[in-house]
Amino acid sequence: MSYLDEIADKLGKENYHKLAKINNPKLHEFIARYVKLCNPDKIYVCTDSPEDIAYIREAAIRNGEEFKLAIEGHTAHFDNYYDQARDRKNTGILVPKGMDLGPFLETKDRDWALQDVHEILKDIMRGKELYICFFTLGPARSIFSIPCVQLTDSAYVAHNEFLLYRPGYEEFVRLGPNARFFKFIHSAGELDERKTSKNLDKRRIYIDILDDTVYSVNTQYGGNTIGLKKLAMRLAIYRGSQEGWLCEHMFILGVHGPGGRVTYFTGAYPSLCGKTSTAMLEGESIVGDDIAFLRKINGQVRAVNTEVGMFGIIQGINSKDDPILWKALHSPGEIIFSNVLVTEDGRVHWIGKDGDVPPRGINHSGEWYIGKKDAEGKEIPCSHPNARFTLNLRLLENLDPAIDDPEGVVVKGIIYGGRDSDTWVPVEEAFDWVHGIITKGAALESERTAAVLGKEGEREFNPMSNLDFLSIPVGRYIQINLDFGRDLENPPRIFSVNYFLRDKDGKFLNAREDKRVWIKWMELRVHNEVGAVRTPTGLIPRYEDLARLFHQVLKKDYPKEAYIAQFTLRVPENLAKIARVTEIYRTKVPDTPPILFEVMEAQRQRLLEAREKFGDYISPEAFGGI
């Protein structure tokens, strides 16, 4: 007997022939252990077809997960209100005893965990439908291409996919038996009567490395539970640590420079830091807001969007900064909208948004009004500040037509950004790959926000900003990008930004829409047609390149005053920056690459150089041009 054989009961005649094509029989085997373990009462097999992915989509109203809105193709979604961001705590990296991957990683005993989840899914679905979908990161027929599968009993997890991700059914019949895939498996769990799940202290998040599988059960909160999505990052980083490329937490983005060129960028930053905004920034295209796999192919480096969708935190998004994102978010088209506000004729809102806030509606803790708190005394937000939409990027009208390119774009930029008050400048390049590496990326810190559990504003390491998606040990995985660069004739530029810079009365001195002259400023750099300034830390733009840049793009003046504010030197910051960082790698990560104590102790003692030159805070004027 076929394992297809062992489920062709609750397959029934034309989900069994749906699976049948594929000629996988590890792909069959996994899906007869699930299902015999979750027990659902009926199955449902898609495929690329557009009749199955709508059956998904109408599934999710039909099962109450989610509910029509007032402009066509929008629908709304809630999680419990306790199921709202990663749950770090219960999220871990399955290792085998004897395997360590250090402090900073969650990692939980294989055996044991195996057990735990496995013991949580049985009978899990009795009730309920299973959806198995099939999916690809990357576009198909590719070098990047990885197959997945994913079984689920929510069908709003499956319409999210199915918005995130290229349809995969056809790639695992054209790859058969040679099909190297991902494997997904989750449940929401038992129901609330919001339809939102109810046992959270069960809630388990498990990414087993070895067999290329996560298990996700009793929660719904996307990150948590859309699969191909951070989740897989952690496979993805393992996989590509044993074979030479890499998987990072980047946008890519196409500048439009001189003469109609474009040059494209990616981008580290932690949620909440300016990174869906700069993917989207107005005269540019965007390729991906979130994850990238970069390659090195014929001495360049190449990187794909894994997805082709956006599930981007809408808090903050307005009208005026977002011109782009508003506009689809309010017209037709199919997107999801998870634990915003929705009023009485089915229209939302957001903390950020533009207008007053409506005075009721319903939300993630149910019936909402100005000033309602919860148990704990905590007045409850119009909208949870890690509210969400998705939506597929062919309804943004800044698409670059690279998106499905399988031999992905150039990348001529690394972009590393946090949430950081006191210490970077707005926009600064590294003097080389190893130092950009070092101390933009590996040195990256950022305040913590609401996209995380835990306390607001604490500043957080978050090398590559990537620590929360790691899968191998943080000195193996800085050295891994150390050695990425090495051996390209002309590896991408490195820099740093910081949109987040505040003077001493805590005033922004940044204007949310200066990033544009940033980038713009980075373009002129990678192709050497603008000057830097050098200073102990890197290379800054002159006055003269940024006042014309801003002239040029944002139409207003750009004050000497506000140059010499944004540039200053901040040496006691960065010093303390330094110690901190240091100590962090010397003991918490035990094979941290040496090169990276001498580039800091190298940093260091060009900013007491400084300092006993020009003193604690230093001018930009005070450093040469080149």
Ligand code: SPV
Second form
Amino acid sequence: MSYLDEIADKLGKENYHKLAKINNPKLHEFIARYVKLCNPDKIYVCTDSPEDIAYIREAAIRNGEEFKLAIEGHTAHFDNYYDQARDRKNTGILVPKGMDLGPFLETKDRDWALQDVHEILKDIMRGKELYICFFTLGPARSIFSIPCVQLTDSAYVAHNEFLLYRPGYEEFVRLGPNARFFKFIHSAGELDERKTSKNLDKRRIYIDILDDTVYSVNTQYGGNTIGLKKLAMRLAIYRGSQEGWLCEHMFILGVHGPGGRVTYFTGAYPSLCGKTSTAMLEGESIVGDDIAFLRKINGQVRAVNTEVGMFGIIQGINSKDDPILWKALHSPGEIIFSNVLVTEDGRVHWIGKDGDVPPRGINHSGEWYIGKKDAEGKEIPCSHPNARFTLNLRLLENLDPAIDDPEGVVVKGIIYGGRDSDTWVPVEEAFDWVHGIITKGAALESERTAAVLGKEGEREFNPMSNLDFLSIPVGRYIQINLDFGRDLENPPRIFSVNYFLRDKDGKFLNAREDKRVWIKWMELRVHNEVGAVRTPTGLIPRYEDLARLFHQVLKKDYPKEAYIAQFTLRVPENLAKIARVTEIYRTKVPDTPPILFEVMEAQRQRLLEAREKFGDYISPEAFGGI
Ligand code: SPV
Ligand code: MN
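Can you switch from the form predicted alone and show the form predicted together with the named molecule instead?
To see the whole picture, the full complex is given below, headed by that same chain.
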């Protein structure tokens, strides 16, 4: 009996036919196995047809996972009050005996975990409908693309994926047995009366890199469930590490320079650190805001967005700072709002939105009113700080035309950024590829935000903003990054940014829009059209160039005092950072490439020499910045 025949009754004729059209026994075997194990009442197989996609959209409403809002196409969804962010503790890479990924990666014994999750999955879809969906990561018919199959009993998860990813059914049909596909199995598990996952104690997110499979159970929050997003990253990082390409937590931005030229940058920042707002900068064009595949093709670095949508943080979005998103979020079109406040008239509100907070409504805590406290006595804000919106990038006016280019875009600059109140200057270029990868990427730290469960504000080590998604040891990952640009004649320039620098009184030193200037400066640097000042930590802008750019871009004066305050080299903080980061690599990353210590030590020596000459806090004037 063929695999499909084993589940023919459950599939029914139409679904059977849809699956049979894909000539891939491995796919059929996988589907049959999980249909039998999870035991759904019904199955729906989605092709790329508009009818099938509409079916998912409607199922999310019918199942009560989403409900309609006042504006056409808008819906809202709630996750369980305790299921609002990525669950690091219960997310693990499955490792066979003898495989060691080091102390920074959460791992689980593969045999034990597979048994654990398969026990939880048994009959978990009884009474529910299973959706079988096909997508591709990256554009179809491209060296970058990876076909994916998602099994889920959550129409909300499937609906997100149809907004966020490119349809993949026809790709599976075309590739037949040659598809090297990723597999995702998700079940929201038993739901409570609000249709949110109930059995959070049995929440599991297991990534089996040896079998290109991810299991996600008893959770609904997108970062834990949308297979092609953060879960696929682990599979892709592993595959890329064997094949010589990178999967990065990066936006891709087209920066518009003089004479109409467009230069592409990628940027890696931890969640809630300005990544999406940089990808959405006024006057520039967006290719992606979260995940990029990078490959070397003919001596150049090229990148694609693995997605075509945005699962963006809504907190703080307002009409002044985010005009394009603001407009999209207030226009008819398919958008899912999650964990925002919904008022009786079907409108939504969130922390930091224009206007007053409505006195009541429903949110992730149920019926909500100003001053409501949770079981722990903590006041509940109107929306969760990690509340999100999901939309397709095609709703945005600033979408870059290269979004679906199967060759990707040429990357000329790579930016690393974090939430750093006291150390890094607002923008700085690395001396070269190796210096950039080590002192900017590998040394990245960021203060924790609401995007992950845990206490906010603590400084966390987060190399390349990718630590949460790694599936290979940190040292090996750093080595792969070093190797990636080394043999290129003209590797992308590497920059760091810090939008969160504060003065001694805790006041931010920059306005939100200043990043528009930094990006223009970086664009000019890439084209060798502007000079820079050498400091012990890198190359910083000259005052005159920034003053000119502040005028051009923001129509603002840029006083010398502001430049001095922002670009003063903070020697003690930089030394402390080097000590912290070096200690981490020395004690916790056994396979650290030795060059990391050399480059960090050289930077330390430069800082010590500068301190000898100029003291602890060195104005950029001392280096010739003014
Ligand atoms: C992030 O937290 O980095 C996100 C959202 O982009 S999540 O899907 O939760 O990862
Ligand atoms: Mn992200």
